[in-house]
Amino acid sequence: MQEIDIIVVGAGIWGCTVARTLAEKGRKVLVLERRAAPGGNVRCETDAESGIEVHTYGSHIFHTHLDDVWEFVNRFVTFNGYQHKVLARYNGKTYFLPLGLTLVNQFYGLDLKPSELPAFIAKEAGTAHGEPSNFEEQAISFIGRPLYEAFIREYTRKQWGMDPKNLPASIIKRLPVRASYDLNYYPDYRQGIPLTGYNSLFERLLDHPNIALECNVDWLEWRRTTNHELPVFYSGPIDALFGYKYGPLPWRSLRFETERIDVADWQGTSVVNYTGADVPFTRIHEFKHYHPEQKDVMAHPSTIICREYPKTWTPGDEPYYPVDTPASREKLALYQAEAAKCPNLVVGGRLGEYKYYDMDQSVGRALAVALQFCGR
């Protein structure tokens, strides 16, 4: 492909999505990824050893009740219908999440019924003074303090950072708390993880005779050396796009530390989830479980864990979560007034927007951006 209409900044699951897209509409799409693979932070590698698919930069687990999506993503690979179960460790215990019937009736030592739950939990929350005002008095109005301090409170200190009481309300106000013994983390009945694994996703999404890649290029330093006026899509963080004029937005990053164990299976399921302060490291993930399909793999006399500590962002890390505070979104005003003067600029995806999406809100915003741009 030697001619190019657009270009797509970051291999992402957005910029893929918007690349591809594009492509099928008979754009020519030249897409730079600054790392030495498509994927972003989907990107998986395969462990010789064991055949174990190991999720590079934290466990990813698609899920959807997207029609669109769901449809979209089908065409390039077939999902294993793997449901999501988060196990927590509080002291000493462990406990399914999230909340709801059985995770309340083992940490109180009570027998529940559906009905009775809403009432119990509303007698534990207790009657609110007024409007909450942060993260913490909003989750203690929704389920009470106990569980609160228990499941919640020292898990986001160490997540954000910083204490609940600094954070929005708005943060928690997505809790699920249901009255039933459902264990699945997440409602969407559409879930899975790809039978041949994440990457080949990436591979198939820029298979196109419209689409060139190229990695290891940081467009940053692409753009200062290359004059041209076409269209971009742009995925990387939006303050660094603007060389962090107004200042680097507060960002959430992670650090992992990886160990092959030599038994079989270690946790007995994917992620397991340490609420509390004593532990430094957030959670536990344990990749072989996500493939439950693949017998010889999961039979395999050796597994791998991984520890997910959060840190704080400095420069040279990889921006994860976006810290959503009335203070960043002020902040991020000023770097979309920026982007707007830009006419051939498009900023999107979870780094920039400055929003904590999931890879099928993801993929849906980029269909929309990319079918919009190209008038349907």
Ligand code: UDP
Given for the second form:
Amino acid sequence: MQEIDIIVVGAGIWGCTVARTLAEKGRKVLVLERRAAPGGNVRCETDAESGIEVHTYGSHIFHTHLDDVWEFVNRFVTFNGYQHKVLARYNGKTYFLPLGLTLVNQFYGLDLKPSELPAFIAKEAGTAHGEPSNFEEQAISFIGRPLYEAFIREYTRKQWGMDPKNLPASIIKRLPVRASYDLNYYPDYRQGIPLTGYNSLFERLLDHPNIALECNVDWLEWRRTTNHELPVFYSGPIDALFGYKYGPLPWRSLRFETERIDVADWQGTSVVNYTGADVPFTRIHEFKHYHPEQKDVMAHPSTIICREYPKTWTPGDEPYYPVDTPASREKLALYQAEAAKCPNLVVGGRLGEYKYYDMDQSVGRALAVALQFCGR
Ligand code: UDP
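Requested next: the structure of the form predicted in complex with this ligand (the form predicted alone having been shown above).
Let's see the whole complex now, leading with the same chain.
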């Protein structure tokens, strides 16, 4: 590929979807990736000894209700039908999430029927005045105070490093609340892990004659030394793009502690949340459970687990979660105004838009901006 029409910065799920869509519309695309391989934070490594697909940056489960997104990703990989369940460890006992009939009946030792749950929750929630205005009020209105204190308050404090009263209600709305025994963590039945692994999704997205990939390239350095007038689709952090001129946006980062254990099955499921303040990590992942179809891997006498520790982002850390507060929104608006002044620039993805997108939402946004760019 000699000529280039467009530069895509970052080979995560947003960047690769943009690149593929533009390439299929006949544009010649150069993808620049800072790391040694594509995939962004969805990147996995297969453990040579056991064959376990280790999610290097924490668990990723693809799930969606968006038809166009599901169709798009299924052109490249087939999903294994894994349906995500999350357990919670609190006070020495194991419970089933999400917030629903199973949890309520388990926690209180009751046998409520679906029709009895709303009145029970209303009693536990007490009298609230008006619409919930923050995370804590919203969570209590969903499940009442005792469940909030057991399963949400301390986990959230660990995850976000602040009092849940200072967080927006939108974060807890990510969790389903069910008046049933449905234990599927996500409300999307279209869900799974690529049979051939997540890395194959990225390799196949980029496998097109109109796409060239260059890894180990820091765009912020590259643009200092290269003259060009090409359109740029950028998916790194928006504050970094403008040299942090208004100060860094607040990000949450993560530290992972990965361990091999000589037992075939350590916790019996893929994710257990630790919702109390007694341990500093939020959850433990056990990756082999994402591929129940891999019988040899499941039966292998060792397993790989990973403890996830949230931390405040400081320069040099990987940004994972945007921290949505009134102050961060104000700062974000300043960076967005800078981006709007650049005629040939599209900023996107979780880091670019500073939005708590799931993978499918990033794909959906990428399809929309790339098709809009090409005039559909
Ligand atoms: N959350 C919680 N307890 C849990 C699970 C989630 O308090 O056991 C809250 C927490 O504030 C978290 C939010 O719900 O940040 C969203 O959870 P989700 O599982 O969607 O987080 P992600 O997997 O994106 O980190």
